[in-house]
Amino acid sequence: MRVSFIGLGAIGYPMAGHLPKRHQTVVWNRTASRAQQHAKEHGSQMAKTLEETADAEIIFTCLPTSAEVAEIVDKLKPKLRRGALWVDCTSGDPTASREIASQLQTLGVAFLDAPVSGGVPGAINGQLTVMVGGDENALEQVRPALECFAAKIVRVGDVGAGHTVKAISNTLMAVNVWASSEGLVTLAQQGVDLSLALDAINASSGRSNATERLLPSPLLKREFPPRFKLALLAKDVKIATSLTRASGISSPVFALISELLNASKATLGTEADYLEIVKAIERWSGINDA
């Protein structure tokens, strides 16, 4: 198949790197040098213009927000193939996705919202989980391409369902990371050896992905490599909070974690990684976070 991939960010870059092994792949990025680097490294073809990506059977987008996706769709509308499939791997807004899907349907283009989970390591290793919203037949058509970078593909409902599940999933993760960070910072201040504490917690009722995989390196080694921007996590939690309110669900925990993430973003800056919330908690507690 001829595949286009738009958006070569931290996760999109390695995701797209798996596609040329099985499919003819054209890549485009707002910063052209990144697409050029991808072509050299992975054997993809760099699109010199955005319009060149329209001539594909499958178009992937992996962008910061649904607003960027809508902008790209608007630019490519006149050149899209009837019968093409648009797969949006952005952690997007389900309402916006349904609007985009409706626009594309009038052009004979099917839309799937297909956000991913697994982070940069999962993208590099081709072990991502994809939560898909949209037509089942369309999913089967794009499955061979998705399988290039995914270990698990789950259709969770109609268009918008994928982005809904991703927003809720990321909010649950944020709650776990925040609560675990508070607890582990407290243990450190109490003079407890964190490596020993984590060994006990991870064999006990308090264990989670946060304590087992995400936080040991930041807390024990003070390593904070870029994984996923705090600003993007705050965006996802805002989406989830809006969904709970629209559904009439009482969600004080979601509302609180949204406020905390925004406060930590103000403290750490918009480029901070989401696991740097450990630093925010330390600063607010008067602890040196060096």
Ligand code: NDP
Second form
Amino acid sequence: MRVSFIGLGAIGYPMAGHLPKRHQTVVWNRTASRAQQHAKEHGSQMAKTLEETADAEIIFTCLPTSAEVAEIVDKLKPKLRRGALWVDCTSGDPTASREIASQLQTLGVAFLDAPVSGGVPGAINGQLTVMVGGDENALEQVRPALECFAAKIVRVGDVGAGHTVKAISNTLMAVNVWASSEGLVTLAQQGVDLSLALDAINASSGRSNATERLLPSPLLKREFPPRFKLALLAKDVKIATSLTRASGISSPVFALISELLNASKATLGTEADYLEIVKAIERWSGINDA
Ligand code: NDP
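Rather than the form predicted on its own that you just supplied, could I have the structure of the form predicted together with the named molecule?
Below is the entire complex, every chain and molecule, led by the chain shown above.
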């Protein structure tokens, strides 16, 4: 198959790196040097113009938000092949995705929202989980391409359902990371050895993905490599809080985590990694985070 991949960011770059092994792959990135590097490293083909990406059976997007996806869709609409499939791996907004899908449908192009989970390491290892919203037949057609970077693919419903599940899933993760960080920063202040504390917690009822996988390295080694921007997590939680509000669900915890992420973004800056919320908690508590 001929596939295009648009958006070679922290996660898009390694995801797209698996495609050339099985499919003819054209890549495009706003900052062209990243696409150039990708072609060199992974054997993809760099598109000289964005329009070139329209000449494909499958077009992937992996951009910050649905707003950037809508912009790209608008630019490519006149050039798309009838029968093509658009797979949006952005963690996007379900309402925006339904609008994009209906515009593409008039051109004979099927749209699937297919956000991913598993982070940069999962993308590098080809072990991502993909939660897909959209037509079952369309999913079967794109499955061989998704399988290049995914270990698990779940169709969760019609268009928009993938983005809905992703927003809720990341909000659950944010709540866990935040609460675990408060707990572990407290333990450190109490003079408890954090590696021993984590050893005990991870064999106890307080354990979670946050305590087992995400927080040990930031807390024990003070390592915060840039992998997933705090601003992107705040965006996911904002999508989830709009969904709870629109559904009339009482959700004070979702509202609070949204406020906390926005406040930590103001403290840490827009480029901060999401695990740096540990530093925000420390700073707000008067602890030197050197
Ligand atoms: P990054 O910020 O690392 O990359 C964003 C990408 O979008 C870059 O390729 C950037 O291009 C491009 N871009 C930004 N604005 C525009 C625009 N106006 N027009 C065209 N291209 C644009 O983000 P990630 O790769 O981390 O995330 C991408 C999506 O995947 C997000 O929705 C995120 O929530 C989701 N996600 C991320 C995960 C992660 O671990 N990083 C995990 C799971 C989901 P340029 O290089 O020019 O800046």
